[in-house]
Every structure is written in C-alpha cells, then in structure tokens.
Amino acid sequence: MSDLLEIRRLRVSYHTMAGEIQAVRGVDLSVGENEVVAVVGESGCGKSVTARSILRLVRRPAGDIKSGSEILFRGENVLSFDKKRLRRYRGGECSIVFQDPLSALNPTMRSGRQIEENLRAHSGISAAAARAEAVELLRRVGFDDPARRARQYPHELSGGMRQRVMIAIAFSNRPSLLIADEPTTALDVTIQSRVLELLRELQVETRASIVLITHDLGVVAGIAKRIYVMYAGRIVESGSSEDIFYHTAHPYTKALLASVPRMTMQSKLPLPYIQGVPPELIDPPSGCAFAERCALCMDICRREEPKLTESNGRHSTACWFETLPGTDGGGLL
C-alpha cells in the first residue's frame, strides 16, 4: 500500500537582502496511513519550513519551492493543486498546530468562532450545528466548562488552553494528515505532557497521521513510531523509534541524545550540549554539514557530501564515518 504522504527531492529556499538561504535541501520524507512521525533537529534545520512547505504555505517572492520538488498526498501532487482543490486540502484533509497558539489565533474573534468557521468551510453545516461541534470539540479536549470556554477570546485564556483549542481546530474536519509543529515549545512541562497526550489519544481515535516537528527527542520516545533526524536542511538519520535510540549511527543524533536530561544524571554537573553553531544557509559546505562540531571528522567529510545510506531496513544515516570501510561506526559518545 502507498504512504499516505511522500515528500521527494524537497529544495525550499528564502531570498533575502544578504542572500539566498538554502533552508531545504533535497528531503524525501514519506508518512504512512495511520502513523506517527518525528522530525528532529535544532532550531534553523529546516524542521517548520518542510512543515510548511506540506500545506504550501511557502510564498513567494519571499519563499521558493525549488523545481523537482514534489509533495504527493495519496498520489496527487500538492504543489500541482489549483485554489479550489488547495482549500479542500487545508484544514480538511490536511490540517496543522503551530508552536505560538497565541499568534496563530485570531484575537479578534471568540474561540468556539474559530472553530465553527473551519466546521463550516469544510463540511457546510449550518450555523446552529456548527456551534454546537464546537462546544463539543472543545469538551473533547479536556475542557470542563467548554460552552463558558467558546464565549472566551485567545488572551483570556491560558497557554495550554490556547493550544487546546488549536488542536480542536486542527481535528474538528478529522483530517487524514496533521502537522504539529513544535506543540509543546512555549508550555510548561506538566502542560506538554497533557498536549501530548490530548495528541495521543485523537490520533488513536480519528486514525489520522501526525508528523510531529520537535528539537527534542525525549518528545517523541513515547508517540512517533518513526524518526527523521534534520540538520542544515537535509536529512541526516532515520529509522525507527528503536534504530534511532538503541542503535544510533549519527553524531549529531547521539550529541541531541546527549542533550537530553536524565534522572540519573548527577546534578552538579554540567548539562551536555553540542559546540559551535550550524552553517549558514546562504553559503552550505561542501562536505559534511556537521563536519565543524563533529568529533569523529575526517578529511573526506570536509571535502564530500556524505549520501544518506541505508543500512539496516529502514534505517538509514547519511555519515562517512558510519559508511566508510576500516571504521567501526559509533564511539562518539
């Protein structure tokens, strides 16, 4: 059976007075019917500008989605998509949780308006129905006085609760693929946990597909099945939950394990963090892009581009240390 989405050869780059900046450099990403996917990276990797790119929300002139690109969404090519087709994509079929709920949100309208205005896009329901979605939709979502809850604007209400109602959004047409990009950036940790959850238990109950973009990998250890680990704007690990965290082959996913707190950890000493900067998108490296804070470099990673190189199944990681013979792979850590 084919993947509900597939993305090939993704390019996306923005123009700007200093330059053109590579932000997206030839990803192939694929997402399965009913799945849970991670796309890990630090901030700048390219992680919100693929999610974007998915609801074609690139515009030019600023933003560019390079030629060759494709974007299939069972089959159909979404860059190909005329207005009407893109509208019922977008918060129908397709749909999206940005990491500021409180930007994303109208301030002006009632939150139960927001979510009646998706409802009524899509589904053509009359007014009176849609309101009453709404309130049960947010009820959904663990709110306990949902109908005082949509009478409420965006700033009286708290972070979590404005990225509740951003999910009961994203859900309300029970869309096939949702995008959660950085849901749980801006809440606190007992917060994050809810969301999460909340994220959990829709996906199990509507069979959607979720690409969830996070910097932290301790994140997705509990939701995603499936990891794709992003630096510079290209793909530099994937796998399985599994590959990704007992079988890690790239350096820098073992330097963002390594920067996850543990409970073992002894307090006093020092958090792990990766040294150094990524490269500017404006002029890549030719080599590596992680070559500079890597500690296992070699000569062949400043000079050539390490292809992304399957080898276990689906697992695959783009490192010259890992692929060249006379190595022994890992070590870093």
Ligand SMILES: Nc1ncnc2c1ncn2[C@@H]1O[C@H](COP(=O)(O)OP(=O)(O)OP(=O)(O)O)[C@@H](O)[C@H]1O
The other form holds:
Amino acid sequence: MSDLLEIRRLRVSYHTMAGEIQAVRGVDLSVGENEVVAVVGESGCGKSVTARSILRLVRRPAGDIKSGSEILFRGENVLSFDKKRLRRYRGGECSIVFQDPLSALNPTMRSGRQIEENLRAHSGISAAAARAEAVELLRRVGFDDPARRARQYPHELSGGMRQRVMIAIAFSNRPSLLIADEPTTALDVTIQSRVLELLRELQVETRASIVLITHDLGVVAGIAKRIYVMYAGRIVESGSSEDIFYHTAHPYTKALLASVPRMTMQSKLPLPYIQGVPPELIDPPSGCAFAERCALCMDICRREEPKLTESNGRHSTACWFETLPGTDGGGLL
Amino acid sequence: MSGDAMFEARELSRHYSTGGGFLRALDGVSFKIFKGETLGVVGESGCGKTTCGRTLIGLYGKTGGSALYCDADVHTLAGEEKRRFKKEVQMVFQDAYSALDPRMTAGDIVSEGPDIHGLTRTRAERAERAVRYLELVGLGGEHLGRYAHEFSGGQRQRVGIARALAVEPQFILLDEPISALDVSIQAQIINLLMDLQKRLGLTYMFIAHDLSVVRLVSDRIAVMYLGSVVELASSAEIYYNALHPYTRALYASVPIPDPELEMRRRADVIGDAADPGLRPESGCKFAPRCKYADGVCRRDAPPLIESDEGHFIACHYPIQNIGAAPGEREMKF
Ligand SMILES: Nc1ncnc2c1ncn2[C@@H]1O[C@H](COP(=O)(O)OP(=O)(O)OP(=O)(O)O)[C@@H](O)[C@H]1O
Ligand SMILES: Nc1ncnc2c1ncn2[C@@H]1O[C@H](COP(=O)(O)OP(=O)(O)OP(=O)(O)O)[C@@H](O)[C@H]1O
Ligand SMILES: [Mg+2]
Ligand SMILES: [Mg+2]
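Please move on to the form predicted together with the ligand, as the form predicted alone is already shown.
Once more the chain from above appears, this time first in line as the rest of the complex follows.
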C-alpha cells in the first residue's frame, strides 16, 4: 500500500533577531490511507511547525522550509504545487483543526456561513444546497439544534462548541487527510473526551487519515494506530501504538509516559517528571539532543547524533543505548 | 481535621445580570478550608470555580451569604485587618503570560508585593529577597533581570508563584495554575507547590477542571456544577467512593495513557454545560444530563447533606458504594 502522505527530510527554520531557529531538523514521517497517526512531544519540539508545513502554511520570509525537504501527498510534492493546485489541496484534500478555535474562526461570520464558504470554495454546489449541507454537518458534529447554531457567531458558542464547528468545517469537503493540532488542549476533560470520540467516529465514517498532534499521551492512546515521538525538531522514536506504550524504547518516551498524571497514582506524593529543559534550537547540540537530560547518557551520546534505526518491524528509535551492541539495551525487544 | 477553619463560605453567592435576567454564577455554596490543607475545586469550564475562589477572598463582591477569613467577614475588612489580609492571602493565575507585565523584570515582579508591604528597606535587601524567592521556585538568581516574555511557560508560572510567596502568605488561591502547561512541566509545578506547602505550612485552594490532577494535590475536593457544590469529600473518598453521578462522569472522561484500557473506557456521554438550554429553572441542575434523573430530580433541588462523616453530597439518588471508582480502576479486572 503506498502512503497517502510521506514527509522526507523535512527541515524548517525561523529567522529571528537572535539567529536561525532550527524548528524542524530532518523529519521523516508517513501516513497511510485510512490511518490515524499521532505526533507527541513537549512544547516547542516542532509539532506545530511540522503541521503547518504539511499545509504549506509556514510564512516566508521569517519561516523557511529548507531545500531538500519533500512532502509527498499521493506521490505529488506539495512543496512544488502551483497556486491552483494548492487551493484544491488546502481545505479540500487536506484540512487542519487548530488548538484555539476562536482565533481560527472568523469572528464576524456566522458559523454556518463559514462552513458554506468552505463547501463552495471546493465544489460547484448551489448556495441553497451548501446551506442545507452546513446544517447537516453541524448536526453530524453533535448539535441538537443545528439550524439555530448555524446562525450564531463564534463568540456566542462555548469553547467545545467552537471546536465542533471547526471540525465541521474541516470535514466539510471530505478531506483525505486531516491535521489536528492539539484539538482538545484548550478544552476541559468532559468536552475533550467527546471531541475525541467525534474525531474517531468521523474518521471511521469518512475513511480520512488523521495526524493528531498533542503533548498528552493519554489523548492518543485510544485513537492513534502509530505514534511518532518528537524531541528538539527530530523524531526520536516511532512505532505502533503498542510499541510505544508497551515496548517503549527511547528514554525520552519513557520519561514522557511516566509524567502523565494517572488516576492510579497515589495522591500527595511527588510526581515523576523530566529533569532539565530541551536544548536551544538556535545552536542545537551536535550529539543526542536529549543527552543532557538522560539518565543513561554515555560519552558517545554527547559526541555523535544517534540515527533513527529500525529494529523490529516498523518500530524505530534514535538512541545509542538501545542500538549499540554491548549495552544493556541491546535491541528493542 | 476539625475546628481550625481558615476560610469559610456560608451560602456564598454571586449573580451577574445578563440580557434577559441574571446568571447565578455562584449559587449559595458552603464549605470550609482548614489550615494547612489543600482544598481542590473541580468542574467544567463555566461552572463557577474562578467566581467561587475570587469571591471567597473578597476580590469579587458577593450578592449573598458570607465569606469568612479567621472568622472575620472578608468583604467588610478595613484598616490594619485589611492590610494584613492582603499580605496573608495571595493568588496564582492560570495564564501566567497575561498575568505578568511583559515590561517588568522577574526581579521587579517578585519585589512588587514586598515593596507594597514594606518588607524590604534597602535596595540590596530588595534584590536579596527577590533572588531568595526565585531560588525557592527553582530559578537561579541570574534570572533576576530577565523580562517576563523571555521566560518559557513553565518558568513564567514559577515567577508567578515566587511573586505570591514573596510576601510570606498563609494562603494561596491557585486558579488553574498548570492547565496551560505541558505534562512534564505540570508535574514539576505540582511537586514544587506540594514541597512549598510542606516547608512553609501553606494552605491552598487549588482550582482545575481535571480530576486526575486535582486528586493528586488535594486533601479534600469540592466538585462544582453550575454554581453549586454537588459533592465534597476527602480525596480518597472522592476516588474510591464518589456518590454523585456527575463526579463519576468527570472520572470517566479522563483519558488513560494505555491503549488497551483506553479503548475500553467509555465516557458517559453528557451534554455541554455551557449550553443555556441545559440550565434548568428548577430541580437538580444536573438532571438534564443525568441518566438517573426522574420527576423528583426535575422538581426539587437536592440540598448538600453530609451522608457520611465528612462526605457531603447533593443528589436524590447517590450511586451505591461499589467500592471502586470508574475509569482506570474498574477496568483492571
Ligand atoms: N513564527 C515563529 N517565529 C520564530 N520561531 C518560531 C515560530 N514558530 C515557531 N517557532 C519556534 O519553533 C520551535 C517549534 O515550535 P512549534 O510551535 O512547532 O512547537 P510545538 O511542538 O507545536 O509546541 P507547543 O506544544 O507549545 O505548541 C519553537 O522553538 C518555536 O519557538
Ligand atoms: N463579568 C461577568 N459577567 C457576566 N457573566 C460572567 C462574568 N464572569 C463570569 N461570568 C459567568 O459566570 C459563570 C462562571 O464563570 P467562572 O469564570 O467562574 O467559571 P470557571 O468555572 O472558572 O470556568 P473556567 O474553567 O472556564 O475558568 C460563567 O457562565 C461565566 O460566563
Ligand atoms: Mg504547537
Ligand atoms: Mg476559571
């Protein structure tokens, strides 16, 4: 099966007063047809920049997708799309849901109208048909009174409702690929839970592929088939959900998993967390970026960058401890 | 725990007038906060947690009932008493970014309170004190001259905590202090807060929407729903023996960082609290979303009563004790 999306050697920098921030430093990532893939990692590791790159939303001249990067959508390089092709791709074949729906929605336009506009931008349907379809979409994302909601402005809706409007817009043209960048981070738990449920249902129904971006491993556990763990602009581990949760290889992934608050933890005791902070991306270290925070750090880790190495099927990790013969890691199993 | 109530809310209310009538944002709540404990407050967005905390410490006026600090009414404090109260009672906000003035250095921010309360006399003393409190929250003295916008989210939150601590308070209102941070930094801030509490004998009111976090830091937990406290008990009671269907629903909506358990977790689907249609005029406020509700629930609002020692609940049909919380624990069978 050929992949729907294939990212190869993606490198993205931002030029700032302080210097060049290497936000994404060589990411390879693929998404199959009808597949849900998650990208997880701490704040600032480059998740959103990767997401924006997929839709070519990185703004020049400050943002710079480096030459040599490839983003293939059904084999076509998105980075060389012309204007017309890009219009068909964005919002049609590929759409995005952001963390903060209030800033992503147009505050001066009724929610139904925003869905209609997106529908009409990508197909020749009539205004009346678009209006009916918008109401139907609002019903689909869980509004009991979709016709009334269609007439409301974003500020008249709660955070959870706005996110559902965003999802209705994103699914309006039945995209093949949906990028969801922290779609539930701004929401509280009961609403988060329902938004995730909705994404799951829509994914099954429309057979779209989803790239779900989050810092919370709890959020991806029930929905992602494969997971990429990102650190300081690179992928440090990738594999099936089972590999990542049950056969965790990279020390960073282990630390990230340990720091998720769990209902089974005892109260009033210190929580595990990851010591230290991620490195500056203006002058990234030459060795493993996680070395300074890693309990298993060896000499070589500070000197040389470990390559992402595949061991067991599609489970890969970039860690000297796991890949060097003679260390206790000695392979991924 | 007994006797030593630091704060007490008695039928405390705060109503807002809105277009058509008025909104009972805080609808007659009663509870105590004992010296040295952490009272957690949980509930969905818009249920009145912030209103509750701020009205309790007199930051917001009340429209009914009373708020007492060491038996004195906080809304009528004056003179020396008021001055002392303002020093002893501090607050940390959710959004550290907008709470800190970007044009002030960390040193100025931390020194503002001590300046107001005349705690330092010389410049050297002032700087020494600022460094001491920055170090207490794990930031080195070298951060003294840095501006708020130069800090990461987690660091900013530490500056906010240092600011609150610098006037040597007895009590801190923590309003979603970690909701905007990613998991690893959340754990660091929680540990810091618990450690400071132990060392300095502080009393906290800890507000959040996520029960999994609140449970870890709190001695007792108040669950709020649309302006009312619907359940209040020790952390352990809330965990092992939650009686209110809403508390159970809050539990069931926490995602589990384990794919097998998460796939089987099914959150009770409950509607959106922010929906005005789901704010009934009479009876139990949770009834429109409650699967156990009947005519009695829709007619009579259940009062908050003590069902077991120290376990308060407002429900006509409390869930029978099955000895286990739903969610992660239940699925361990
Ligand atoms: N417009 C920009 N200008 C300069 N630097 C940027 C810009 N956008 C992102 N960056 C930098 O690129 C890096 C990656 O940022 P990105 O937004 O992708 O992180 P993230 O993983 O999405 O984090 P979060 O979880 O906080 O959303 C960060 O160091 C960030 O400061
Ligand atoms: N100044 C105001 N005027 C009118 N209504 C208000 C005002 N402030 C708050 N409210 C309303 O009071 C209710 C309670 O708000 P509050 O901010 O206390 O909730 P919260 O539980 O802290 O929510 P969140 O988790 O989103 O912070 C909400 O319905 C809110 O819209
Ligand atoms: Mg991001
Ligand atoms: Mg609030």
